[in-house]
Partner chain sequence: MTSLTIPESTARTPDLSAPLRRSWTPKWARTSFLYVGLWVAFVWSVFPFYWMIATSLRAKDEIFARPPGIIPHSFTFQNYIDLLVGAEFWRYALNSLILTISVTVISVLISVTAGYAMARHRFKGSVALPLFMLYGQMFPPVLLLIPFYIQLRWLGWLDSLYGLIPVYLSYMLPLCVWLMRGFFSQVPHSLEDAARMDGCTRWQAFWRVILPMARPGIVAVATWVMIHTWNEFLYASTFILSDKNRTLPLGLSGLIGQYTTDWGVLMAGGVITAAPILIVFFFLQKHLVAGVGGGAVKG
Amino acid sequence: MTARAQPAPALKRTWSSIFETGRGARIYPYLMVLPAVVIVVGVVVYPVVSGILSAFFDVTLRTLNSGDMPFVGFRNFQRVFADPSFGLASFNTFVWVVLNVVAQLGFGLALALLLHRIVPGIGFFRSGILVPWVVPSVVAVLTWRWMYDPSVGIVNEILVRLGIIDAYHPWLGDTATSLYAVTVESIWKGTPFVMLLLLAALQLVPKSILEAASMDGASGWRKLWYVILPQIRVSFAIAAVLTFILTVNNFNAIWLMTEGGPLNSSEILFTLAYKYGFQRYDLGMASAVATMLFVGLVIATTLYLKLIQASEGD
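What is the structure of this single chain, taken in the form predicted alone?
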């Protein structure tokens, strides 16, 4: 007589077993990313959409208190275009961005080529050149403001001793020099970042190509123009786009050194939007300027992503 087989005991069902099969397994990945999606929507998407919508409503301190913010269409944009400060701020933004991008790319490439060479102690120099980039922006700006001081600033002292100027000059208080003085600080701080990107790209250039170019008689500028730059063109373009985005968003340098003055001589669109919003309390006009900046940055970011795809395809 054989013993009768006993049925296996059923496994105890737990909460985690719900997501192991069937519909639970299909929705499990979406549940994992749901917290991140909620945070992105609350922190990024909602403020952006709210800011763009505010550009089409009459949002001022008066309407906020009354709770009645009527739809005004493109009137905020018309008021911004009619403001003389907008034209000057647009021109200053163009000068500010062009000078920063050109200078940072030029100096960054020169430093990358210089530090690409293998010599004793090169690690020390590579680390030292990054100091401006790692210094907090507020500390850097306040240091340069002291260096530009018209009474005790070291910039004036050096230029007088070199015979370039005859007397101390208020670089940040002169309408002719304020924007360019702030630009120097921005170039000083942003160049190491560009250098780092281009130096990494130079490390990937095959030595065989450089040796072949040398054997063919290419040297100096010819090797740089016909061999090195084509090899690092994608990284160079990415550095240019990132420098453009960071320069447009560089609010600290302008605001902490000049606040857009004197007489709006160093005003850029970012500081103008801030003044519309938090000095004139006209959030509609501030949102209109911010929307225009946002569109420009979206175009630059799209270009940046295209370049990234191009680099992955190489």
Second form
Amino acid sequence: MTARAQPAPALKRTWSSIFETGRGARIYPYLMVLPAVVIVVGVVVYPVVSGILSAFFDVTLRTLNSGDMPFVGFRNFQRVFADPSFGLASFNTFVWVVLNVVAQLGFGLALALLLHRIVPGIGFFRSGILVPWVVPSVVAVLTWRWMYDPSVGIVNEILVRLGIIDAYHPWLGDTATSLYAVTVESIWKGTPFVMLLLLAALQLVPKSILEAASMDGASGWRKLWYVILPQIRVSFAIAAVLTFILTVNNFNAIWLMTEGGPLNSSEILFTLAYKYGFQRYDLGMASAVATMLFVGLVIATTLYLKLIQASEGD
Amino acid sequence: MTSLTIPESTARTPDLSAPLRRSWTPKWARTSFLYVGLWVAFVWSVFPFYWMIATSLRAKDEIFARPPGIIPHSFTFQNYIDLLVGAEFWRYALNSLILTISVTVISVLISVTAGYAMARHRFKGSVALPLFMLYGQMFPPVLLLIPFYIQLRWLGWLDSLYGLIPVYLSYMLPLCVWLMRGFFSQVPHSLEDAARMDGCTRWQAFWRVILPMARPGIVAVATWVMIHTWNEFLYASTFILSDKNRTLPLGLSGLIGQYTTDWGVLMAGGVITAAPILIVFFFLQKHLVAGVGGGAVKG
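If the structure you just shared is the form predicted alone, then what does the corresponding form predicted in complex with its partner chain look like?
Now the complete complex, all chains and molecules, led by this one.
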């Protein structure tokens, strides 16, 4: 009220009035964006470019100390391909990603459908099922490592009592089971997030469509397949892409349970690159693996987003 | 089988509020099936969390008893006392706290201004920039790890908490900007126009009108940054070398021994590390429910 009565503030020169008109008004948005852009260029763009570049140079502790890093072309890649553990890690990454994505999307959808119903006590179940998502990942992984303990672990005890196994098994110490044991933890941790995404999508499905389907005599499964899934298709695809990215980049689960062992049986490309870089200190080789992962991630994500857009078109 | 049930189900149920009706199974069977499913999912989700707390409250001889009992026989806080008596744990917690606060403050300040400008103003790159920010979140950390290591080493910032701040910003800031932009574009234009008509400068309109409106969004973004910084392990474990600079997740993983591990103390540490996250989560939900909308345009 008082501001309207006296027109003075518009004329008073304050430090901010230079941004009101003319050139000041034009540069104002740039000034506001500038800090974020500078930091992102400094800590994201520059490192990504320099990380890809260092895949083509001989970067080790020795060359870092001398300051002279020779260009070696594709030799880092050749050395990576010659390493037998790279083949194993690639295969493991494939298994790891497929199992995680399929299981998390499947269980996530099942949980979302269960939790979508409004029944007494649903809030209790919802908050309980979100627990794995809320627990810090390091804490979760260490807890699972304890549960997998070969001599007094509760997982062994439960499986023995259920009659599934006869004797305690070193799940993380056996080359045949280590990757799958870690996968179970990862599925446990990741499913609630997928569930949240899909639950939000389910709640946007119009009730009228479901009612129409019921009137036409569609059974539960047919309704799920022909009505609900097409409706939540976009969210489902987004959940798939996110799960894919998070799984490829899931370092904590594998590193804190097995460190990729025993005998590289649970090694994925991420942990392999980490070992090249920070155990052997051959940063060039590590960058080569990381660059391949990066290219794979970008291609897969772009392809998937294109697929979604294409299916949106018709 | 389905075709037989159609006339019956439509005739018997004029009430269409139960959309997923399968009429060949009785209602009580479907309800109990639903609850069995819910209970299985609940136990599966909560059990490891329960087991962590249960282990942290047991005496050492009970933890290593074979076979392990699912329900503890006796409760003791000895593991917590063992954990908290030493100076290390407090140091780790303090390091985590310092790091979390600085990263949160910096990324919220920077992403608020950038997100606002992207949502409100048209300028060169106002469309491409947000998308680029979203892409920035996709980059695999292992690719960033190596250049960061080389740079921090060159700057002499390895093994320091302040060296971790730019590293964490790379991991937080792009998504923060993207989220903030989303929240600001939900605040109605008319509010800002009204404030400007009343004689506010750009800055006053932003500070007094827009910012309070976007508060739930800011709280959500800040919470997201806090949780992720508090939990971060990969960068900290690579760049922190000395014991005194460790963060909580790093300190926890350091409790794993080469030959034996004191799981009671470790699980007590896990409970204490997880507790702030659970508390923050509780408050986040309250804020989000109370803040969104607000009816400021109507009033």
